[in-house]
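First, one chain by itself: the form predicted on its own, in structure tokens.
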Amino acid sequence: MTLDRRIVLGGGLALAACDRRADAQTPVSIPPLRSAAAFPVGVCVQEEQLGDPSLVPLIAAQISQVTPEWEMKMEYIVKDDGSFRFEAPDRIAAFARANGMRLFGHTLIWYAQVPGAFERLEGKRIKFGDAYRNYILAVAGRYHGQAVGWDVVNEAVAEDGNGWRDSLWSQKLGKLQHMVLAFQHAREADPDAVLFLNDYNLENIPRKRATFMKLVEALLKAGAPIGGVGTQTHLAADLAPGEITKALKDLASLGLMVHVSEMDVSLTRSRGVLKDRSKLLAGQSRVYAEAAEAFSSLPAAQRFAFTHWGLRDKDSWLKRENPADAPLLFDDAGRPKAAAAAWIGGLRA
């Protein structure tokens, strides 16, 4: 993301009201994303997004993978007692299941979550070390011969790419040991799944990238069993031309996997380049015409899956945090915008 994801970004609702206004687009008709595409297309979902009945025959037209958009993290899965609960995520599996969709695990260690069951534990490395691997092992275990790959460790590399992040996991068990550990009790738990280290920013940062690159040399060296990088891809619609393009060739040339894991093309999140709704919603497909001829352009075994964070436009975080916002392919009636038409023209180009 261009911005930290917990800055909200203004935007009232006679704002909102005004762009829905200046978003009217003539209809676009496009063949089903998954079936344009030669490699999977992913989607984020929530629990409570299952029952609507309106999403769910869109979702199962478009898309060939989903993620839990975040219930599958320690957030949902830890309970204050420390046991565990997996209801939710147990629907979403079950939901890919039923619908042939291959399932993303999202994710088992992430500097941002740190549920107080941790936080109590003594401060004896063993017993923090054990409760680590258990958690790893329930998880990325129960869902061992469905899920096809992880994020094992989330945004690990500081905002500006100065190094690494601190976190509870690094001050007790070290800062690359945490998430040595991390890949192995993953590859433990399931020795078939492709295991993602996963961050942002690695499009318009280009020092964030190299830091990033830098990091999974070293957990390599290590011992780490890394199958491949995620870059989530929050972007914003007046990105530089050939950004993507060089971040997806930089990381595809570590030789592993690459999965474009949350991909979303904010109008609100643009630093004021481009001013006009119009110009900004033709930068939001050029945008998402790049991403899709730059993955498209990876060797056919490095292109892991392309997840986009949500298809409707109101489903977005960033339409959460901004009412303005319109990041997503498809409008809030779940329509196809001209973005999806792009993404797709993008394909074949």
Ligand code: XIL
Given for the second form:
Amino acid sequence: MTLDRRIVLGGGLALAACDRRADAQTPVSIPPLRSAAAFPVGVCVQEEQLGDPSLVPLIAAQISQVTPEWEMKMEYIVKDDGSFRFEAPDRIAAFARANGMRLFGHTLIWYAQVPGAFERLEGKRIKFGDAYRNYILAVAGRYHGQAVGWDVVNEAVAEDGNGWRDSLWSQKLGKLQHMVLAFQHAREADPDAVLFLNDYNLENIPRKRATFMKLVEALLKAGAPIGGVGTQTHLAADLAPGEITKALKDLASLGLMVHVSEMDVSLTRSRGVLKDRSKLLAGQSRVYAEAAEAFSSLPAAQRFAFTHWGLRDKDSWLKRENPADAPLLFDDAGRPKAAAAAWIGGLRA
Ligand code: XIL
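What would the structure be for the form predicted together with the ligand, given that what you showed me was the form predicted on its own?
Zooming out: every chain and molecule, the one shown earlier first.
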């Protein structure tokens, strides 16, 4: 049994390696994403990428909105002693201003990020709720006037869609209440930004989408000033046709703004339905085309933006998970892939 498995795995790896040749595509020529789309087109950036002389012109040509990939999260902003630092997000904000791009804030409250400084508040003079409010006021307040929106709460729904996640925030401030407070504090800090609840797997796990939508309704009812829903759209190349269209229609039925907030289409996270790499690449193009078409079909007033979680394959976070992945619209050299042409082809006026 073990031996069989090893043979299968070994065979799979060899196949994947030789199939990488499928990536060498005939060059495609595309208009800039930002001028092809009737809505803002975003990308995530890291501060160190702003010094990359081949990436910066690509971003400037293609993109009209930037999201800091990690440097507006607590992991960067909150220092060990509980003080804040803003050097990197300030540089990204300045880059956006200098290039006439919108800035999108990501993310204020995330179960996955709980700095030690917050954990150590127990028994301290400053109350947890005050520190929580101070943080949101400081961060969202700093970019008031520039940030067009914020992911206020990120990934609140449980992995399988069964209820909401537990976190330090929910334990201290209440399961629903910590989210209501986060939205209210963000509104206090920035009366103009559109405030989002953002999550993933909303396309491929309908139960998670249903829980997410019920959560939005519960938050609105409890007085949270939510203006939009973000669907990260981290998908795999073998996603069944129709899932994205259904999900975006459903999400839009809430009547709020919709943000495709972190799209990529993984080859290596696919479940093996598409066996070789050229089929996976074709599947990837299909998924991108459906996403562009489904988003274009939403009412214009609800189309907040469409953000890609990177432009070049080599910059993708998924590359760190599996170096064989190639989930984005541009290859390592910044040349548009067939997926880029497919995304543009899916756009509707
Ligand atoms: C990822 C970034 O791409 C990484 O660089 C970072 O270190 C970890 O987070 N969902 C999210 C994003 O909301 O913030 C994540 O980004 C990807 C999954």
